[in-house]
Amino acid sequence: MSVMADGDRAFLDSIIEVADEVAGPHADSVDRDARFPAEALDALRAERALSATIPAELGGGGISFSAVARGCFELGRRCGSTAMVFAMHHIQVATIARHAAGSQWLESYLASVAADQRLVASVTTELGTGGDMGRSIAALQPGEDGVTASFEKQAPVISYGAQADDLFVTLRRSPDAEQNDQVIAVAQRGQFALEQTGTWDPLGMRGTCSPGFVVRAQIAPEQTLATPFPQIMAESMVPITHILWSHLWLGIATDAFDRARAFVRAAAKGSSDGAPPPVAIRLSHLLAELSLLRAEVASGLAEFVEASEEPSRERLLTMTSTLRFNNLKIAASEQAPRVCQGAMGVCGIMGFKNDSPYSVGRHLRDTMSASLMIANERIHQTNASLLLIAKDV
């Protein structure tokens, strides 16, 4: 065995400690009071595990992308909302790591976040644009001094954004750019303010804590990434985001299918003959769901990892590889939900019942907020425009 699969083997095994005595503990608490998942995030920063896209050399874990996949998928089978913290985290880091090079400002802001365990918060939405990342309102403002720059963006959700460390937010270049003319900038806590807009009571992901917020900066202007934009969302931020979620969706089916298992088998411990409850069939047939989003799910981070391997990167690049991430995301953010209900119809008012051990309605309610996170419908708007001058599909 190398030294990297030791590397991801240990990584996991931490992951996996946490999941079990600290998170799934604590994941009623956070659902019921919509409260931060703090408890889960300090024993992953004490585990060092808000660094592991970061490259060892910058001090960072160094591990591989497919481990820290597996890693949201296994956070996921025991609270979803520290799952999603944790995989929106690394959206940015792995982004920021993967075109980070030859800029000394942010080579050395990975290796603060490497020492420090800083977390990082998105702020790729805002009002007025519809949901669409790949256009800004909001621009990035030079500053009278020459040495500075500043912005000013509504946000109308961040996730996590009152507890984050630094902002991972998209801008436009300047104020005469067009709103797809957009750059990333890096805040960091103590650069910006925060004024709160809204309230969180959702029905899912309620640990999330997404109000929104009025976001104030002023950051030097390295703190940008150079790589152009379309360049950036095409070779990280949308695979990365539809792998990583796709991931926890199917950590959190998962752990659906395993409570109606549960259950069916205490029923057939009650049975006179020992044979399998009626109710078994279901539970054959949701299998048969489960196994279609593993294989997707699957599939899309073999090819990603694949991709990227590449020295050019140049296949992320085509028109067929946002084709293929857009369908993952739509695919396993449909096909989640209908696991948790499959189990909640095998597990009857045991599982719709939240204080039973089959119990699946936080399940439920988290993965009926997948297709609204980059929503779905926008997804086809732009699959159908592709669709129309790909070659291959």
Contents of the next structure:
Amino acid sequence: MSVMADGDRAFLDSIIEVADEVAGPHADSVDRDARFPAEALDALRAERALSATIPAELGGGGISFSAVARGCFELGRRCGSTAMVFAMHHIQVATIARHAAGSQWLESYLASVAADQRLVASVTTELGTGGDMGRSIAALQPGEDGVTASFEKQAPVISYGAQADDLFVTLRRSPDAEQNDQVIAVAQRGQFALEQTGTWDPLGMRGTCSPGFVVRAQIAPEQTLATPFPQIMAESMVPITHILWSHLWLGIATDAFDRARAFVRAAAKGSSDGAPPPVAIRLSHLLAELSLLRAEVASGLAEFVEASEEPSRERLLTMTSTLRFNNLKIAASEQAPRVCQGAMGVCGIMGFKNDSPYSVGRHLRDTMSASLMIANERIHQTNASLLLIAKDV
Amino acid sequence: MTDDIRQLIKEFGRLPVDVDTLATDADLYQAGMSSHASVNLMLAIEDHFDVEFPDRMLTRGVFESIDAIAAALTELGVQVPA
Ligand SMILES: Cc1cc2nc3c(=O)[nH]c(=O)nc-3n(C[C@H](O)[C@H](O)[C@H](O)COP(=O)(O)OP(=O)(O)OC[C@H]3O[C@@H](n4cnc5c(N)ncnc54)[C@H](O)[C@@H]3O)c2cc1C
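Based on the form predicted on its own presented above, generate the structure block for the form predicted in complex with its partner chain.
Time for the whole complex; same chain goes first.
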């Protein structure tokens, strides 16, 4: 691994401290009560971590994308929900930051995210299109006065919608646009109203607090990203989403592995003949599974960083690149729960019990959300189509 | 060449609009071409002109309009018949 810049190192140290001192100690109550990890988010705000991906010229941390991804991993080791909130916020903010150039509104918006440590939620999933990010039903409606625009979107899942300051929303460009002619709009608190339409009592990722809402908003027309939507998706949003998610899933799986290792060590201490206990062999098998996940996540990040450093970022627009980052999501979302289940196999009943130090139930439940956050079958269908024409994959 | 491309778009682009009236620089995606239809169109173009688009050319932009497709084919050495 390359030597980290000082700013990145300090950022990461602060994230590790929040993870260990705040997110970890509250993880069980956040999970049990399906409540927002408010303590951890307050601590992250105090470290100014919500603006890490914003350039320093706009008052942000100017932290490298790699360090932010690593931060998702570290938070994931202590509290999956905190890590998911942190990751989703940065998916939105990093995407805006990569496409803000030339828009005075977006640049001053990013400056306000940094100054006030605003939390940004995502409103992509929609009733009627589900997890198909490439289609929208709700449309941006220009106001008759020419200075406002409005929309209403039926959103079946918005994580931390009730806690968010601002919303990042996918919409049809106009009322007469096709479903695949989309824009991204940013709505700030005070410009939108949320009507909650459901409850949130899920299997895992309980602290993300993600019920359904109807979103009604009135914004200014310049509160949209000018870059064509498909380009934003390919160049930024999809790879960034898949990289940050997979880092936190790796974090959760790593903690499950660590708990299994601690269990085996405790068992070994109790044995008299000095030979590794039989369960140690299972731990070794589990390490092999974890290594596969680590390798996939690390290479996905490295390829994205390399392609992003090219001035035109053109490589990210190719189908080969789409396939690459889709596969990262599919592989990591399937491998992370596999590692957690393996850890439960090692720890046995001590892993199954919620109140044991070797408990991995939360880890297993949290990572089971991975394959449905943008359903893997949906991604496979896209890939299947691209594979008909892409060559050197 | 643009006539052939237009014909292939008619067959494979599954556009909700009349392809004959599309300007050669009109955005096909904005005209309603889905990603899946665009892949079918690319396959049909490779087949018809007997070319293979290298991976670096397999981006959305290259298939955005009739003009863009024609430019890509010219880059690959497809001759415009006299
Ligand atoms: C913890 C968590 C937090 C979330 N937070 C947010 C959020 O903040 N904002 C937001 O917008 N969304 C959020 N989501 C929504 C999420 O990202 C998905 O978009 C949503 O769960 C998809 O809905 P669905 O499961 O009904 O899948 P759909 O995509 O509607 O698909 C329904 C079913 O059909 C199957 N299917 C779909 N397409 C195909 C296909 N082509 N071939 C075969 N089978 C197919 C799927 O596998 C699935 O079983 C969150 C989800 C979770 C779990």
